[in-house]
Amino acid sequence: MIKMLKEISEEPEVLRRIEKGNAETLDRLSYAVRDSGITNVIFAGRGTSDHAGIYGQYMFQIFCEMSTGLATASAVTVYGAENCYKNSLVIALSQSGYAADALEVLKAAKKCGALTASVTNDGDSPLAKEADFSLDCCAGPEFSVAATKTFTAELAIMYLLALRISGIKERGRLLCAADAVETIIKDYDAGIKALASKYKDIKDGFVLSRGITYPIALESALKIQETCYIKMKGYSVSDFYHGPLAQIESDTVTVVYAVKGKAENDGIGAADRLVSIGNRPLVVTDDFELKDRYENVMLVPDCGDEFLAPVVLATFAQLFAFHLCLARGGNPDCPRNLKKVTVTR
């Protein structure tokens, strides 16, 4: 089996074991955050891990009502800035745990007394050893260059940690998401393969969403870029209206995420706007009522929690990129110019 597909297929079990595997650390870290009077959360990561950090921003702002930000690593590693991380939790995300720039941000944060945590797939990595608290993706070795199961694991950890700190009982919700992911892998794969065949000749396009699913628009575009060499760009719907919309023509490929929840109408509004100017968006949704509203609709399973819908959408995006790559005659395990671990400073 191709490595990328094998690792996608492991995602349901990763999601089912991740809470138990991190239960003690999640409890200790959430207590430490509350006891320390922390008011800010800073995320450090690159690529896929950066997208998981953006999801974390939404979770911590919505449920913990904390200010959040993304670390500007080069300010530390290139310009030598000594930023103050007082009253902050600094979370470094890296599948390998060898992200040198995230490590430097973590060291700088510890120097000024911040609470630090890592999210990695390697408990013996430099990042895990440096952090005050080390959270484990519990995903097992990941060999495909395109990160899949480690990304959904990072999302799950962000979800669990934000809810644990807020005091909300999340028990069982992640298991429902795991079931939805298993359903999309087993029952939707043929449909996603057919969809990929339909789009195999595309040269560029956009992926749009808003709110909690915005990070998945970014991740979807990245997966297509690295496996298929197609120029895709992810946008928040609100940003897309401020300029990029001018690029849309009738044959421009657009993908819109519109899942049930508070931001669904923004996705629907974007799709309607695209249709009004002659475009034919692909609308990906868990809302059965949208099935016949657009020419191109991909239904995905409803996991019952809008804040875990990104996990389901991530699996769809991974499978779509995988099948799109194969339809174009490529090998998703061997993207040109890339390697599994990328170290930047």
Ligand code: AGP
Contents of the next structure:
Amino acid sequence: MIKMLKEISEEPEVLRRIEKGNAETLDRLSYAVRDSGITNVIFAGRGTSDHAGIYGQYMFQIFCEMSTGLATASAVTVYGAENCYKNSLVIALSQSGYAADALEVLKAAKKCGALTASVTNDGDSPLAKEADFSLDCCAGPEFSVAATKTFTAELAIMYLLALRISGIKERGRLLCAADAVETIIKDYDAGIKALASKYKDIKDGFVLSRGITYPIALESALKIQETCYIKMKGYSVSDFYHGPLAQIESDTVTVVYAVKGKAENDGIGAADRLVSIGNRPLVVTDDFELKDRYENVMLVPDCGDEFLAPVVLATFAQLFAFHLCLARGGNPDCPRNLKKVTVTR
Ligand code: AGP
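Now show the form predicted in complex with this ligand, given that the preceding structure was the form predicted alone.
Next comes the full complex, this chain leading.
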């Protein structure tokens, strides 16, 4: 079996075990954050792990009322600005745990007294050892160059940690998301394969979303770039209106995420605007009412929580990239020019 598909198929079980696997650390870390009075969180990561950090930004701002930012690692590694993480929680995300730039950020953060945490899939990795609190993806070894189940795990950890810090009860929503992910893998795979076959000859395109699903637009584009060598770019719909929209022609490939919740209307607005200028977006939604509104609609399971919809969309995006790659005659496990672990400073 192709590794990427095998690892996607493990996602429901990862989601089912992740809370238990991290319960004690989540409790200690959330207590430490509340006790310290810290109101600012910085996320450090690259590629897919960076996208999980962006999801974390939304979760921490919305649920914990904390300000958030992304670490600009070169400020530390190139310019030596080591004293810029005072009074912060710094969370380094790296499935391998070998992200050298995130490690430097973590070390700088510790030097100036910040609280530090890592999210990795290897508890013996340098990042996990350096952090004050080490959270575990509980995903089992991941071999495919395209990260899949570890992204799901990173999202779930961000979700759980933000809720813990805010004091809001989780109430089994992650288990519902696990069921929705299982449904998409088992019952939607054929539909996604057919969709991929329809789009197999594309050369470039855009993935658009807003709010909590914006990081999945970025991640979808990355998955397609690395497995299919297609020039996909993810945007927040708001940013898209500020220039990139001018590139749209009638045959430009556009994918719009519009899932139920507070940002759904922004997705619908983007799709409507694309239609109004003669474009034919693919709208990916868990809202059955949108089924006939557009020419191209992909329905995904509704997991019952808009803040976990990104987990379901991520699985859709991974399966779509996987099938697109196969339809184009590629091998998703071995993208050209890439290795599983990329170390940058
Ligand atoms: C993911 O599909 C990519 N291969 C890549 O962007 C990866 O996420 C990035 O290199 C970060 O890796 P890490 O999580 O092991 O630090």
